[in-house]
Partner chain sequence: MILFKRFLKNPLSVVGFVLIIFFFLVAIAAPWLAPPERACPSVVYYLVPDWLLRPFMTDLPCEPFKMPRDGFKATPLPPNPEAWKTFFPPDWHLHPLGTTENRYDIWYGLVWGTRNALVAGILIVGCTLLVGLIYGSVSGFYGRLVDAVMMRIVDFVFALPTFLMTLVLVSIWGRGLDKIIFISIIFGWAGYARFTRGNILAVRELEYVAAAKALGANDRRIIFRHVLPNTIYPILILASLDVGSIVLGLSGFSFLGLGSGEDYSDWGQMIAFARNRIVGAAGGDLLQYWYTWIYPGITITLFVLAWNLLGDAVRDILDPRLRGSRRA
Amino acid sequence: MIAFIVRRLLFLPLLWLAITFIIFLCLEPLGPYQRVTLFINISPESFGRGGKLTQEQLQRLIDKYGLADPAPIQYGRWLKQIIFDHNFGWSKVAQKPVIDALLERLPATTELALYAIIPVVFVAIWLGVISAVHHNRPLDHITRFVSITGYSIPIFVFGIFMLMYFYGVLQWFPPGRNSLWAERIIFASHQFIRYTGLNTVDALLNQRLDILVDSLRHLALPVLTLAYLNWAALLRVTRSSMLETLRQDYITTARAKGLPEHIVVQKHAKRNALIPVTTISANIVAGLIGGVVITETIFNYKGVGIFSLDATLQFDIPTVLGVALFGTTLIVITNLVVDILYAIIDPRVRYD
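Can you show the structure of this one chain in the form predicted together with its partner chain?
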């Protein structure tokens, strides 16, 4: 068990390093002058008196930071900057260091993702188990039909429809993260203390029900859209894994010794059937990243997703690199956690 975890702990940083190397390789085609804008924190103060850097100043910067050096040396330096100085460069889009801009927008995205993913996991697993238990009966057919249509409607088509109907026609759920008045209280008022950055939680802690309601109204549609992206996939995996498990010999044994069906399903089958489901949770995190970008774009919900998209469209490479590194780290950590969980649940994995 310990050997397994140690092996994983050693492998994943290697993976992280390899991914950062690939990301760095993508920058290879850029010349030193383009590079100068990427890794160095060019804040407005660093500009010359005329408001623009001169050619010599640029050359001096390139020499000083060694941007014309061979790639491996630059890679090492870049990595050192990121790991030890937490310096991801200067974000043109946000007009502040990338790391600050990222941390500022992170709570919004966290809030969205948490609300979207946690209920979905439970509902999808529950439905998947039910569907498998009622295999080839009406309930199973209905669930299958709903899930197959579910994952065929693209998330952006679904999102636009939600926005058109619930905002355009009914005017219930507006886009954005908060109404103007609420934003003014949250970000500018001294009475409102931002403990976590998650607006709903902060509103509760500050006992501001109006802000809680406002935040929930803005969250409803993005959460629904993002949740919708994941539930069908999760349901399918749970269902097929459960079907397979229910056909195992030990299930027959359990039934033969007279256990009631719900115990067989809940205790014997479901636990084992959930093992493959843990493996796809890493895929879900990867899928969430794309989903978050699309959802935030549709609903103009100002979080990391919309930030990274703006940066991509405006060629703000340091910001995109920062987001990519952040996302990679997130995926690597989830993989690690999933692997360890997997080893705890399923002893067979450890001896692999």
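Could the form predicted alone be shown next, to go alongside the form predicted together with its partner chain?
Keep in mind that what follows is only the chain, not its partners or any molecules around it.
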């Protein structure tokens, strides 16, 4: 198992190279003046008046970094800049280094993902098992109706509806990450210490229940949107996998031996049915932590998702590359965790 983990981790740099090189190839049709920001590692405010680069300064940068050269040569220079200088470039969107901007927004998305993961994974698996056990009974029909409805609704439609009703009509759950008064306390008050960057956790550690309540009110709608739609998809997979497992011969044998039904379901059926469910669950978790663009945009929740969208719309190339590296790392690590869970769930799985 250790050798397998090492091989997977060694494979990660190859994925980094492949994905970032593809992005560079996509930039090949662009002119040097459009690519020059990729190599600016300090604030544009340092150049000229009004925070703008002059034509002469731009040309010096193009000559210095060889931006008129082919994409493979520029890609090699960019890799050298990352490996030896640990410099991912300057983010025009955040007006700070890319790595700093990404780390600043990661806690917001992580907090959103953590609150959404619990109902998505645990509740969906639990209801999927119950639905399969009560196949074609009223409980199964109700569960299927709710899951199919959630699976069929586009996430932007459901999110906008939630925002219109619970905020526009009831005024219960506002968008954003915090209210203005709470943001002033969190970011401008010396009495509030940011231990983790997760507002709910930091509010508890600072004993600020008012900020905790405000953070939970702002988390309610995006968490509900993510949880319901992803929960519906995972429930369908769990139900299908469980139904297929319950039809296997070894389940029939276990029942014929007189084992209680709950032991047959929990010990013999559920464990084997969880193998495909584990893959779907891991992909959902990776997607949540990697940044949920649509949900964060609808609710103006300033995390990695909305950060990557803003970078794309403003053609912020260094930020796009940084987010791509982050997403690739997350996917590789998630798949590694899935493979390890396979061996734990099913002892027959071996990687040696």
